[in-house]
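Next comes just one chain, in structure tokens: the form predicted alone.
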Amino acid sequence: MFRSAKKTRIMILSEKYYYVEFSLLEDLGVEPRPLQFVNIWIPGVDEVPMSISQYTEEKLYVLFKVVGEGTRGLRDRWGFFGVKGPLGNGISLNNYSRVLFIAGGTGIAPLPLLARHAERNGVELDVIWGVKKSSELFDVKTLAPSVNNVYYASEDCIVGYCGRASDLAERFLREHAWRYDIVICVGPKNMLLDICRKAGSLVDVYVSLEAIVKCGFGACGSCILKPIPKLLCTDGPVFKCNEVYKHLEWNSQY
């Protein structure tokens, strides 16, 4: 069931990037965890999966980059939205202490809120993002101010490591996994499987997927994991390496 909203604010983070709130007319009934989504529905547009960048009784934040109709509906249009979720099973922190978040270019966005999560339960976050463009690139602290230490990523190589975040991952876990109780991995599904199988042997990694998402309750198959019998809207998003494996090697040949 979709319920009302209004985009109420727009921000400009970067090249690209935008960080967008919606009031809520309705509330979503219950406290999104970190790294579950919404299904937003953009009148005369679509309806496009998006994380929850971060979440009050009152307002609900999204960041995302413009690459097609949806998420320029998003940047361009105004007035009332509809707004289904929390979807997914998301992540508990409760059991750890400190934690490494690792994304590719718009896995960045469900970071505002697991930061948030992550001071109120006393868990120290370091993360490791990178992009293509440098210019795409922001002060991630502006949105997670209590996240500890942040380390940057292009493939320009003009702003921090010169590679992509996988890369700069596994040389920094080879000497640091000790540190980290978990890995959490948000991004392409090649980055995806270049983590699970550079560090999955080092720490506990999960990764959290991307699926085209209709119905939002596993009636309608939209998002299977192929070739695994599991839904990412009812099984996940958020999965360890070893139980999605199988589909992000068979993405990868596609």
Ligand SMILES: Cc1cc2nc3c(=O)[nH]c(=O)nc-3n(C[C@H](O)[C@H](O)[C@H](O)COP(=O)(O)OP(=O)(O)OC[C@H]3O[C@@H](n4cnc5c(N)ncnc54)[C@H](O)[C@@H]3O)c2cc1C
Second form
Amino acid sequence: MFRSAKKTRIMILSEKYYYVEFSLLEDLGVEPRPLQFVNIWIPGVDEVPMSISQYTEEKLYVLFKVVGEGTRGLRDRWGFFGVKGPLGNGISLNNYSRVLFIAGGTGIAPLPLLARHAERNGVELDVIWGVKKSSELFDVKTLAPSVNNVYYASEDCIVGYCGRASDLAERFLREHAWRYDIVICVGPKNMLLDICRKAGSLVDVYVSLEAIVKCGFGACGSCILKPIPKLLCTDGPVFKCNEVYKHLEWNSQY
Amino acid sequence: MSGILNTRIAGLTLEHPVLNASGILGSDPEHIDILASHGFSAIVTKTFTLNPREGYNPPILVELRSGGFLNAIGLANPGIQGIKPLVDRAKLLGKPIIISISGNSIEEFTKIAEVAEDSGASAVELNLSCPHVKGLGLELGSDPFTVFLVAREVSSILKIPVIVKLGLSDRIIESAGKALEAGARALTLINTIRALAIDIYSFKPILSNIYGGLSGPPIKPIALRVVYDVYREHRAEIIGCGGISNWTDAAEFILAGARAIQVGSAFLKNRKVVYEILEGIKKWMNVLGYSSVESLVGRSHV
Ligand SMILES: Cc1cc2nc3c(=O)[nH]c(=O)nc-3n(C[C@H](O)[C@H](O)[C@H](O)COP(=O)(O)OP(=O)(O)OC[C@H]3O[C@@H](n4cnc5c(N)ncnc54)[C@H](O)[C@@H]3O)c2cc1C
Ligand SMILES: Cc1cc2nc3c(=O)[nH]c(=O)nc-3n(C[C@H](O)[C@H](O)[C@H](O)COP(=O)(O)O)c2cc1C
Ligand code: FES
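I've shown you the form predicted alone. Could you give me the structure of the form predicted in complex with the ligand?
Every chain and every other molecule in the complex is listed next, the one we just looked at coming first.
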């Protein structure tokens, strides 16, 4: 259902990343699961899918980078917005005790809610986060204080591991995969494919995908995960590697 | 194939009477996989236009507080080259496939219909009723003479059955008659109803297109009335559509005169809806002591 929300705060987290607080005029009605998302309507501009970064007491937070009109509106406009959701399947941490979260770029967005659920369920959560430029990084413990170990990677080699998050993750998992019940990976497709290929045999890997979301309701079909008959907005965004291998490979040809 | 749910409509023999409504997926081969796997007896595609259409920008769909949905997708579709892959996929899955068509002129309708037939489609459904796309749709369907012209031209060049889908209008009974006179084998009744939703805080209409088509439970009694009226007047083969969400809704439409039904919005809320409708209908028939669903069609008319 559609709910109205007032933008009440924006924080600049790093050179490119913003964290927006919305006060919902009505709560979401259900407790969102980690890695679920919302469609945020910027009146008169666009509607964009955003991971739920955090949700507490009628406040909803999203973490984003400006890439076009919609996200610019999210940063620059004030006043009232529309929120649809929570959408998608998300993930439950009920049956795990140690989880590794691997993020590339804005893939870090769902971490705060994931961390809160981990803490609540007594799950130990480690994080690997990689970005292109180290100026994009911020201290993830400011938003997710309960996480255990955090490992950073930057492709400009200024902070943390020198290289891509998937390279760091691969090296790390070769030694430490046995310590984790599952790995959750959010980021660009080529990174997800890389992790699935290299770590999929060592540990259970869940990936959270992106696609062009328009209706968010399984009606328009724009989020189809070609060539597999699944819709991101209703069946996803979270899948096990073996469910979406073909999609990850299919897209990587382009 | 013989069973109590068997349905003959527009010359097609279907396993049961529940089809999907046009525009619920249906523009991509993988969409056909999804629809087929949820039990529909035949697949109706998204409405195709001659050329690809991007559709409108989001928001294109909003679920309403009062129930139902408002949508303005803008007939997003890949154009005629997208038809054959859908037909091939449906064939692979053993499902009849009905290509929904819209155009800006009679020539466009006939061109697309020919592509559908040449691709091996089971039937075409002429969408003369989209309530929110300029120049296409409802403007056509609300004028009985235009309905006649489009339906006659398309029917005269096709061997496969032509179904005409109409929207709510003052002259719908007349339009329905004209479609039948022109050679339509069946009618799909009805499309969404032009409507509006406004966000009370930003003061803006929610859909990017401002207007949208209302679907789901709020339009059911209206659609039922239209099916009833058209059946009473013409005793036509009718596919009932509009707000059907469960087996009792479906049963009402059958009694009003629908040989088959289409489900759209309810499928968005409940992916098991087809099976639930079929189970309910079977039990209902059992209670009544009927062994063929077809013998219940139109039974509310005395
Ligand atoms: C489930 C999901 C969760 C997401 N969560 C986040 C998040 O937490 N933080 C974040 O910064 N970004 C997130 N995104 C991506 C974000 O939705 C897009 O960056 C945003 O829609 C771009 O809109 P725009 O108008 O600013 O840019 P545009 O000018 O529209 O496009 C810029 C780029 O974004 C891509 N894009 C455009 N529209 C969409 C869309 N509707 N869905 C997906 N990609 C699109 C385009 O392909 C293009 O590469 C998420 C996407 C999905 C599908
Ligand atoms: C998201 C959406 C898209 C639709 N697209 C089309 C379309 O392309 N062509 C068409 O004839 N009807 C379209 N319709 C109308 C449906 O086919 C159907 O007539 C209407 O929704 C009423 O049925 P329902 O209440 O079961 O949804 C669309 C409806 C919805 C909700
Ligand atoms: S966004 Fe429309 S089906 Fe997923």
